Structure formats: structure tokens, C-alpha cells
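Taking the form predicted on its own, here's one chain by itself in C-alpha cells.
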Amino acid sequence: MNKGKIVSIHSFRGGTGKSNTTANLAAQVAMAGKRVGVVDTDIQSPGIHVLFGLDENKMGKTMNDFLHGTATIREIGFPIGDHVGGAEGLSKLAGKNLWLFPSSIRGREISQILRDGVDFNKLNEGLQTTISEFDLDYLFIDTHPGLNEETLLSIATSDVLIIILRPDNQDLQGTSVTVDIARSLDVPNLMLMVNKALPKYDFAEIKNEIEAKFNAPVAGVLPLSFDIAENASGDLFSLRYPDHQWSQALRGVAQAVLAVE
């Protein structure tokens, strides 16, 4: 059998959807049947928990515990198919095989890892034994913005890299960074997204000028959406409504996900 593989999901700066993307990218994926997990890595300001429904009295352990040897991974994570709770979206996902490895929102344990550092080889570790305990096929990873070690570390052990992006110059010199970096590892399939998008403009034009600049494919060009922010991450988008356009080009990418050999 093959090992199941990782999906780190990055961009350059903060505030390109990076949580809310790969929150909904998982839960397709869960929907098409594939047992998947999530794990937080953006230990310094974790996020992607509310979009699963879950609050610090929830959560039960994190990540944060792991790294400190307090907690298995086993004890991690968290089973989101057996408590969707009421909203709609997420309430598609019961009996789902879809495991989030949360990290913690304390302000304490938060203080203690930008004080102590993370230890980044019980981070691999743990990723690697992630796959292993729950038999995934898929392990998505939602990255800290930016370049730090443990973003080199998740891109270096990554089987799939999505780099989100909006269309704005800051956002494309820093994703050029990063694509160099990803290309330096040898990452085996790079793909890039592009999110916020003004609907006026011509997505299809888009794509193409992305895919010439960085020579990588484009797996989506996703809206910049109201109905998203009005969301305000109590929801998984995609799953209350699928027949938005932002939810269609989001499938998009996680059947470029679910197509990589």
C-alpha cells in the first residue's frame, strides 16, 4: 500500500485564506472517501480549530502537548466525523474519516513555544507517525505564513505543495521566494492557487499569466467572495454551498490534489 500523502498548504504573507483553504480542501477530500487529517502547524497563531467547530474546552489535547512530550499523537487527534455539531456544512462530514491534530489557543502554551522554539525533528516525527497511526491517505498541513524552519521543514517533507496567492504584487514577489525555495527541496508536485480574485477580472487570463511567470501549474482561481466573510469561518464553506462559485473552483484543486500519482 502506499503511504499516504502530505499536502502542505503555504503562502508568502498572512490574510490569503490560507486556514479557510485548506479547512474545505480537507473536507472534500474526506467527502470523496479518503481518510484524511489536518494537522496545525501554525503554532504561534492557530486558527483552523473554529472552522472545525472546536474551542479551547473541545479541543482536549494539541499539538503543543505533543512537542512537549505530554501526548501521543493518538491522544491528538480529534475525530470530526463523530462530533459535526449543528452547522450545516460541517454536519455533511459525519461518519467521515477526518482527524484534526489542533494546536493550542492558550496564551500561555503559545508564550512557551515562541519562548522555548519548536523542536523540529519531533515535528517530523510526528507527522510522519500521524500517517501511520490513523492510516491516512491524506495529511494536510496548514503552514505558518511565511519562511521559517518549520515551514522549510513541512515543504522538505512535502509529496504535494499548494502556494496560495492573491493577485498583487506583494504577494507575487513573495511566492517567487518561496516557489525557488520548494524547487531547492525537490518538492514533487507544486501547485499554486490563486484567492481573492476581483470577479471583474478574466480568471482564465489569470491563470495563464501565473502558470507563465512561476512555471507551475494554477489548480484554481478562486473569488474574492462576500459570501465568504460573511461566513466569518463558522462553517465549511464548500460543504454549505456547493454550488457557489468559489466552492466549484475549490473542488477544482482537491481534484488536482486527489490526482497526483
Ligand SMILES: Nc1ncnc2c1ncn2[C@@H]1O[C@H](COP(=O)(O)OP(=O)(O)O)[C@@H](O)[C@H]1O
Second form
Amino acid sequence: MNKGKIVSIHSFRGGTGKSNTTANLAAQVAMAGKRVGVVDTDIQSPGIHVLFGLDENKMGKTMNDFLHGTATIREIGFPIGDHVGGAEGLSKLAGKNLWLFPSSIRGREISQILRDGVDFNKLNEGLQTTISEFDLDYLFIDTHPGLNEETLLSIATSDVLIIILRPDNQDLQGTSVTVDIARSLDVPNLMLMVNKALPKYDFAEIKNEIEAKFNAPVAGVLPLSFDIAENASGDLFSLRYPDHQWSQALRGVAQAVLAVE
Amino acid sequence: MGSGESAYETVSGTGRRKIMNEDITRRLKESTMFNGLSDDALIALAEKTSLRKLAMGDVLMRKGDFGDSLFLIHEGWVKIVTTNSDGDELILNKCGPGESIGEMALLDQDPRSATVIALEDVEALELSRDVFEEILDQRPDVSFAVIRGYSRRLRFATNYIERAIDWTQKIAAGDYSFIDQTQPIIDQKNSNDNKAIQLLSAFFIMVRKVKEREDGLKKQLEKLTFEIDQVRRKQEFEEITGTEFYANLKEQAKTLRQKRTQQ
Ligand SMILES: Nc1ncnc2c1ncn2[C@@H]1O[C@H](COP(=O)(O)OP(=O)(O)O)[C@@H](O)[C@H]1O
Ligand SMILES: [Mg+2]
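Show the form predicted in complex with this ligand, please, because up to now only the form predicted on its own has appeared in this conversation.
Okay, now the whole complex, with that chain kicking things off.
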């Protein structure tokens, strides 16, 4: 019996904080003792591996190899808990059950997969195998922004979809379409997360207004903070600065994920 | 004619000096620094000052110069300026009749901390370091007057800093109510503590600007949250869901979810 949940993290635009949020959510859920996987399906512009301290040299087989049938899921999973390195936040994950399933950062492999297209059944089989092979409680998917075919695939297969948006018109407009798509694809659990909110906004008001607009829960409103821009790359912010307002709100989102039945 | 003219000048010069000394004595008496002095002390002091005349735009002292005299503004107004990182002039203060400038450099021997420029025709009395130190040495009453002047300024500055700290903490907490409560004090243009008043007023202008910007951002948010274009939303949804790819995906997703719930 397969009980692991697929949690997709999506945003209408790039640069919204998807990779950063996915990595920190996965880390928080792993800290709570869960068995966690992170898949980078942002095949066009992968980036989440950096936050886990991985570079091209350390990276072995990738999701691209799996999609081409040249690698098994077993071979791809990179155990973060065994290779935490020196970064202060990351090192707290030592011994935790967290695996990263990276995308290739080689240009040729990226363009090849985009040309061939991703097969729904193959991807879905891959995700299900990931969950069963590693006995995962949660599999987080860092998706590509916008609504291209790969992203629609990830949404279709999700148990939980978290849509991240900035509190501005453009993101609200884009998010409205994604919300409609998620409902059309019967995603059982839909939640929103606001990131990069200017600290002087009334966060409670943002939450209320957006919840009313989309008739969906806002799991957290996270502030725009230069601390993150300065310190985030190469480490996990919420583990390194657990008392920061951003980290506290992020843990609220992790709680919401853990609360999903 | 030459000698006559020179004689006339000498007489006239002496006369002018005498009239001027009375004027200077009066100015000294009105100044914050020397207003505690007895009349004979003031007369003695007036004799040792020299007069500097400036036209509008003339520089009385330059930031970074070595300061070896103090000035007492006799007539007219000057501005005290520095430059910001972009090289633009920043007016720190304005000083007028009765006020003293540059006494800090005489005591701590550091270079001038700002540039002083005449805003109109200005007459200033210059007191050299030697004269100043000599007076301090010989006349305990002058020393006390100077010390009293300093301590008055220091006391006000400390008071001002305390209030500024309090306000800064309030701003950080988003509480701007003190602006309205404290407003009247910055309108007292003729107060003795002119510098502090001007600093306060600059501070209040800054706080008001910060508050305005903040209010502007709040308004922007309210506007933003009410602007989803429903027609566009529907159009884009139909574009995506109208494809064969999507129809297949929806079918597959449905089968997948049914399988999962059966498990
Ligand atoms: N709340 C925040 N405040 C400031 N910078 C942020 C915040 N969240 C993310 N960032 C920064 O924004 C950039 C984009 O984040 P990333 O997670 O890569 O976004 P995405 O995956 O959506 O493209 C990164 O430089 C990241 O450090
Ligand atoms: Mg990303």
C-alpha cells in the first residue's frame, strides 16, 4: 500500500521563491521525522540542488536519465542527510531521511527532454516508484513556473498543490488560472502561500483578501527580506535562522502540509 | 592733499573704531556665550576682537580647515553646510546675530566639522585662539560663562537625543501618533535652541515622508487585490484546457486518482 503524498510547489512566475520554499519545506518536514523526497522537475532551469549544497560534480544520475530509461530511481536519489557538508543550516539535517532527485543541469540533456516531451505515465510511474522505493511519507516537487505541459503533469499527479504568489496584480491574475486548472484536475488539497510580502503590509489582511478571492486557504504570508536574498543560496534559511519571521511563517506552511489527511 | 586725507582717515578710523566697539560690546552682551560678563569685561573683550566682513556666498570657514578662531555673528545670517555622498550641499543649520560659530574647534583642536557660508552681507567678530585662551585664563567669570553655554547646549542635546530615541522606537513599531502631539514645538522659530529646533524639524519631515510612503504602499495593496480580470482568466483557462493534451491528461489524472483511492 502506497501512502506517500505528492506535494507540488508551483508559481505563475519565476523568481517567486519556489525552489527556496520547496527546499525549506522539505527540510522542515524531514526535521519532523518524516521520510522525504525532493524532485526537481524544473527541467528547463533546475536550481534546487544548490540549496542542498550540490554541484555538477557531486551530482550523479538525474531525473533526465530516468525519463530516458537509462537510470533507475534507486540510482538517482541523493541522500542529503549523509552529505550535509559545512553549511550551518544544512548540517542540522545530518542523519535525517531526505533524498534529492535532481534534474540535469547539462544543456544538451535539458533540450533533449524538452524536444521529446515528458510522458505522463512515465513521470507518474517514476514518482510512484520514488515513493515506494524510498518508503517516502512526502515527495515534494519543485515545478517549472507557468503552465507548460510538464507542469500540468505535476499538478495532475499531486495530492497537495501549493501555489506561491507575490502580493501583486500580475501574480494574482496568473494564480487565478492555476487555481481553476487545479480544480479542473481534481487536485484534492489546494493551498496558497504568499512570499515576498513587504513587511509594512498588514499580513492578516493579505491572507483574508486572497482567501476570499480564491476560496482557498492561504497557509502562510512570508515577508520579503534581504536577509534571505543575502544568505539563502547554498544553505537552508529556515534551519540556519529558525527565529526569523520568514522561517516561522514557513514552519506554519510545513504544519499545514503535515496536517493534510 | 595726501597727508590731509591720511589725517582725516586716521581720525575717522579711530572714531569708527570707538563707535564700533560700543556696538561690539552690545553684541557681545547679547550673545549666549558672553551674556554673563560684566561691562568692563565686555569692553576688554571687544578691544581684542577683529571684524570680518563677508558678502553673500563668501566662505567664513571650510570643512577640514584647521580652526584657530571663533566667530560671533554680529550682523546678517550664515548657513552651515556639509556635502552628502553625491556631492550635494546639505544645510545643517543657519546662524544669525548673537550666535557663536567654531568654538568647538578651539577647544578640541580638531579640524572644522562643516563649511560656513554667508547668506547675505555678514559681519562677524573674530576671536583668535590666543585671545580666547588668554581670557579664559585671566577671567574666571568668562570661563564660567563659556562653560555655562556649553552645558546648556549639552543638556538640550541630551534631552533631544533621549526624545529622538523614544520616537525612533515608536517609528519602528509603526506608531506615528507623536507627530501630532509634538508638532507645536517645531514652530517656535525664535527659540534660543535654534539648532536643535532645526534638527527636530528635519526629523519630523523625514518621519512624515516615511509615513506617506508607507501609507502609499498600503493603498497600492488594497487596489491590487481587487484587480483580477475575470474575462482574461476565463480565456486563458479555456486556451489551456481546450487542447487534446489537456483532455488526455484530465482522463489519465482521473483514472490515477480513482486507483489511489481504491488502494
Ligand atoms: N522572501 C524572500 N525575500 C527575499 N528574497 C527572496 C525571498 N524568497 C526568495 N528570495 C530570493 O529570490 C530569488 C528567487 O528564489 P527561488 O527560490 O530561486 O525562486 P523560483 O524557484 O521561484 O525561481 C532567490 O535569489 C531567493 O534567494
Ligand atoms: Mg526555481
